[in-house]
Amino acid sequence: MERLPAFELRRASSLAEAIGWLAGTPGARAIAGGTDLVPNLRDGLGSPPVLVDLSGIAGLDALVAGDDGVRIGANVTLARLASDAALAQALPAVVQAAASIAAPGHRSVATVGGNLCVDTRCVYYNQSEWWRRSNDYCLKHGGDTCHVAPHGERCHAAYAGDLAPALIVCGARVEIAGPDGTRGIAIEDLYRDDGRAHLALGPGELVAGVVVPVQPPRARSAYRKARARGAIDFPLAGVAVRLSADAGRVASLAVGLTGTNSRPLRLAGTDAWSGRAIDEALLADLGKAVQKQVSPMRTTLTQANWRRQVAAVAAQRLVRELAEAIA
C-alpha cells in the first residue's frame, strides 16, 4: 500500500454539520472506523480533499430496544452488535453476520453504517496502483472497460457486506439523513445493481441508522458466509435465512444474499412457498432458485459457478436447519 493522498479531516460534531461538508464539498467522503475506505485510499482508490469524520456525533451510536423492534445507529461498531446477547435472541442473523466480519481489531472500530455502505470488490479492482496501472486499469476506476466482462458497459464489481442479507430477511428500514431531511427506506433500496455506483445515495446523504422491526411469532434467523479463510476475508458468497414454521411447513420464508452481485439481494418468489411442506422437493427448488437469481462473475479467484453452487447449498441447508429448530 501507498501514503494516504493529502486531505482535510473535518470532525462533525452534528449530523447537520456533516451533512452540510458532504453537500458542500465536491469528492468528500463520510468516515467513521475506516476499515473499508483506508485501505482503499492507500490503494489509490480515490482521493477525496475532506473526510468527514462522523464518529463525535451523539446519537449516532445508540442502540435502542423498543416494543416496535431495535434501532441500531451507524456508529455502532460490529463488535458492540455482535456481542448483545439481548440482540442474538431477537435476532441471530444480524450477530452472527456482524460476528462473522473481518478480524475482531476490524470489528472493534468497524461501524454498522460503514458495513452496509462497503464499496464493492473486484480482482481487477482491490490492487495496487502501479498493478492496475500496468493492467491499463479498469471501468470502475480510471478505465474504459470492464475486464470481467470486455464486451459488456457495465461494471461487475461484487457487493460484499455481510450485515444487507441478514436485515433484509429481517424486514429492516435504513435511516437516511440529508440536506432536505429524513428518510426512510426499505434496506434493499439502498442498493443499485451498478459496480460503480451502487449506493442510492443523493449528494450529501449518509446512513444514520437502521430500524428493524419486531420479528414474527417463531421466526428463526442464521447467517452464513463462504470465504477463502476462516476468518478476516468477505464473502465469496453469503446467505441470510429467517423461516417461521408451522407443523412442518413454511409460514413465511426470506432470503438474503450478498458476494454475488453488485448489490445484496432478497431472493424473488420465497411467498409462493407459504403452507408447503419443508422437505427435499422444497430445498431443490430451492436451490435452483439461489442459482438462477445470483449473477457472480469472474470478480474474485475462485470460479463463478462455484460462488453460485454454493449460494445455492448454504440457503438449503440453513433452511433445513432453522426447521429442525422450530420443531
The other form holds:
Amino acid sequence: MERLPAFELRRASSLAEAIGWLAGTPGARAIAGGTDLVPNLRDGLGSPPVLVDLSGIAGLDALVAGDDGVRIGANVTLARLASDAALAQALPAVVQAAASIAAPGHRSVATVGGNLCVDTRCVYYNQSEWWRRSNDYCLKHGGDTCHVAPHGERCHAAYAGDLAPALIVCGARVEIAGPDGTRGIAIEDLYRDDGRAHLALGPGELVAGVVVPVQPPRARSAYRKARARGAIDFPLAGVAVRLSADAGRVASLAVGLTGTNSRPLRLAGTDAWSGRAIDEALLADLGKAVQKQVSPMRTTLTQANWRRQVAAVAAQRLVRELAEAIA
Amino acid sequence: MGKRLVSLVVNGRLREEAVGDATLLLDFLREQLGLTGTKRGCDGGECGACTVLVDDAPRLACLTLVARCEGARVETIESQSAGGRMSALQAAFHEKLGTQCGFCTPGMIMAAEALLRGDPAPDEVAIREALGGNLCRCTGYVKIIEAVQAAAGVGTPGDAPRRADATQATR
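Given the form predicted alone above, what does the protein look like in the form predicted in complex with its partner chain?
Shown next: the complete complex, the earlier chain at its head.
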C-alpha cells in the first residue's frame, strides 16, 4: 500500500470537542481504532485534512449493565466485547459477532462504534489508486459509473459490519451525539440503502454508544457468517437470529442480515410467524423470505447468487439450532 | 504537516522521537529505529507479518499511527531474545521447524507471545484463533501450532522444551 496522505491528528478529550472539530472542519474524519480507515486512506480513498482521534475521550469506553439493559460505549473494543462472559450469556449473537470480526491484532483496537460505521465494500472500490484509475474509478469514489450496475443511478457497495445485524435482532438503539445534542434511534435507522452514503449521520454527528434492552426470557440468539478466509475476513453474507419458542412453536423470531446489501437488514414479515410450529415448512418460508429480501450484487469475487443462498441456509440452520437449544 | 514529539517505550527502552502525524508504527520501527525484524508483508492489515505488542496486546504496525502511541509500551521480535539466548517461543519455532522462509515468523511469534501472556496453557483452538490473522505460505501451519504448544509445554508429553519465562525476557 501507499503511505498515508498528510493530515493533522487532533486528539479530542471530550465528545463536545470532537464534535466541534468534525463540524467545523470540512472533510475532517473521526478515527477510533483505525483498522478500517487507515487501509482505506492508504489506498487513496479520501484525504481528510484533519483526523479527530476519539480514543482519549473519557467515558466513551464504558460498558455498563443495568436493570434496563446494557449500554456499550462506542470506544469499547471488539476484543473486550468478545471476551465478556456476562455478555456472552445475555447477548450471545453480539458476542459471537464481535469474536468473528477480523483477527486479534485488529480486535485489540477496533471499536464498537467503528464497526457500526465501517465503510461499505466493493471489489471495484477496495483497490489501490492505480487499479481504480486504470478502471476509470467508480461511482463510490472519483468516478461516475457503478461498475457493478453500470446502467443504475446508485452505488451498490455492500455493508460488511458484523455487529449491526446482531444488535438489530436484540432491539438495540444507537446514541448519536452531534452539534444539536444527543438523539437515540433504532439501530436500523442508522443506515441508508446507498453504498456511497450508507450512514444517516449529519455533519459533526458521531455514534456515542449502543443501548441493548434486556432480552425476553427464554430468548436465544446467535450469529454466523460466510467468508472467503476462515479468519480475518468480512462477511460475504452474515446472519443473526434471535428466537424465543414455546413447546416447539415460535414465540418471537427476529433475523438480521449483513454483507448482502448496502445496509444491514431486519428481515420483514417474521412477526406473522408467531405461534407457528418450528418445522420444515417454517424453515422453507424463512429461506424464501431471506432470498427475496437480500439483494447481493457483484461486489465480491464470490457469486452474488451463492451469497443469496448462503444467507438463506445460514438463517435456516441458526433457527433450527436455536430451537433445539431451547427445547 | 509538522512533526510532534512522542515518547514511548520500545523493547524496554524509553524513546523520544519526532514523528509525523501520518507516520505508521511500521515505518517508525523499521526506518526510524532500524528495528527491521518487524516485517512489511501485505502492508494492509491482512497478513499479520507486522504484528507487534502494544501494552501487551497484539497490534498490526501497518495500521497503527505512531503519533497515537504516546506513553505506550511497544515490543517487537527484537525483544524476544535476551543475552544472545532465544526465548522459549523462538527456541520452539527453531526446534519444531515452525519456520521455513521465515518471513511470517516475527509476526507469528509476537501473536503467540500475546496469547501466552493471557493464557499460558492454551488449547489448540485458542492457538489457532490467536494466529488466525497471521498468514504463512510455507508451513501449512501444523508445525507453527506445534511450536506454540511446545513453547507453552502443552504439546506431546516429553518433547516440549522447558518454557523460559518469555515475559521476563522482554523486560
